[in-house]
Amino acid sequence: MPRIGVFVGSSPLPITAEKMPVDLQTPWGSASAAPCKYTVGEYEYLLMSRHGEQHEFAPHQINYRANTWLMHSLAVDGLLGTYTVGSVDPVLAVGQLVVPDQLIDYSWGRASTFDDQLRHIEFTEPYDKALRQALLGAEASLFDGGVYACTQGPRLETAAEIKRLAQDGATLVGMTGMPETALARELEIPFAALCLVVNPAAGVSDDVIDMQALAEISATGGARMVEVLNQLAA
């Protein structure tokens, strides 16, 4: 049975799942939350709330090393990161689910390696091609490709910052896509991202960003992400 770890972000996944009795302590500190096990067909998903059970950890406070190490210790065959994002590219409408193929890391100060020694991982293609294709094959409406820009947070970006991201080639912006992607590569765990567009990024639209609207889109988008997981296991 394939076992896939899923890092769940600000878009809750409406799933009834069994919390696993695991020790959250790792060599890198405490993980955010105990994973919950969700089985579909021959797939076993381990869902972890990266922000904590009460959504208490801001993006820069998450212990990404502990979270990734705990999934590794549970012998996952792959990792999937789910994210709520803003669209830097206006082609990507609110509600669109996107499977990016590249990223740019603008975060800083986050522990991004398990090694005390100098180590260079190969990171030309940050997301695993096979896992990306499996996601895209599971749901025809997913948008194939995009560049995820990871900013520090927890504040949203200025219009000038988004303009810079667009000039750099970014099409999506979020706050939690790194360093978990690189940490998974260090542990040789296939990793892919599934992004839900919840708003046009600052300056992309004339509309003011409405935090309540973002929360509502996140809630409905979580159900669609569950459908993708179910189809992946079909």
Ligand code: HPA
Contents of the next structure:
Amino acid sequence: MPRIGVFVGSSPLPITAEKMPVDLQTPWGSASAAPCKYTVGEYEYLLMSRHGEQHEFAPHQINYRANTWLMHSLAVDGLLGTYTVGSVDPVLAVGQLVVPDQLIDYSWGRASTFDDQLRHIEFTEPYDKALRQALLGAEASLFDGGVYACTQGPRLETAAEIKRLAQDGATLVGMTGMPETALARELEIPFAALCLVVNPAAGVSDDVIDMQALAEISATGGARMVEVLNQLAA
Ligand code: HPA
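Now show the form predicted in complex with hypoxanthine (HPA), given that the preceding structure was the form predicted alone.
Full assembly next; the chain just shown is listed first.
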């Protein structure tokens, strides 16, 4: 039975699942929350709220090492990062689900390696090809490809920052994609991302970002992600 760890972000997944009786302590400190086990068909999903059960950890405060390590210790076969994002590329409308194929890291000051000794990892393709293809095969409406830009947050960006990201080639912007993607690679866990567009990024539309609308779509968008998990397992 494939066991897939899922990092859940600002879009909670509306499912009832049994919380696993695990110790949150790892050699890297405490993980954000105990994963819940959600079984569909042959798949076992371990869902962990990366911001904590009360949404208490801002993107720069999350212990990404502990979260990834805990999933590793639970012997996951793959990891899926779910994210709410802003669209840098206006082609990506609010409500669109995207499976990016590249990323650029603009975050800083986050503990981003397990290695005390210098070790370089290969990271040309940050996302696992097979896991991406499995996701894309689960639902036809998913957008294939894109460049996820990880900013530091917790504030949203300025219009000039988003313009720079666009010039760099980014199509999506979020705050939590790194370092978890690289940490998974260090532990040799296949990793893919599933992003829900919740707003046009700063300056992409003529209007200022509607924070109320952003919160509303984040609150309801998780249902769409659950559909993808269910289809993946079908
Ligand atoms: N910027 C960064 N992170 C985000 C955004 C955004 O516009 N929307 C949702 N997460």
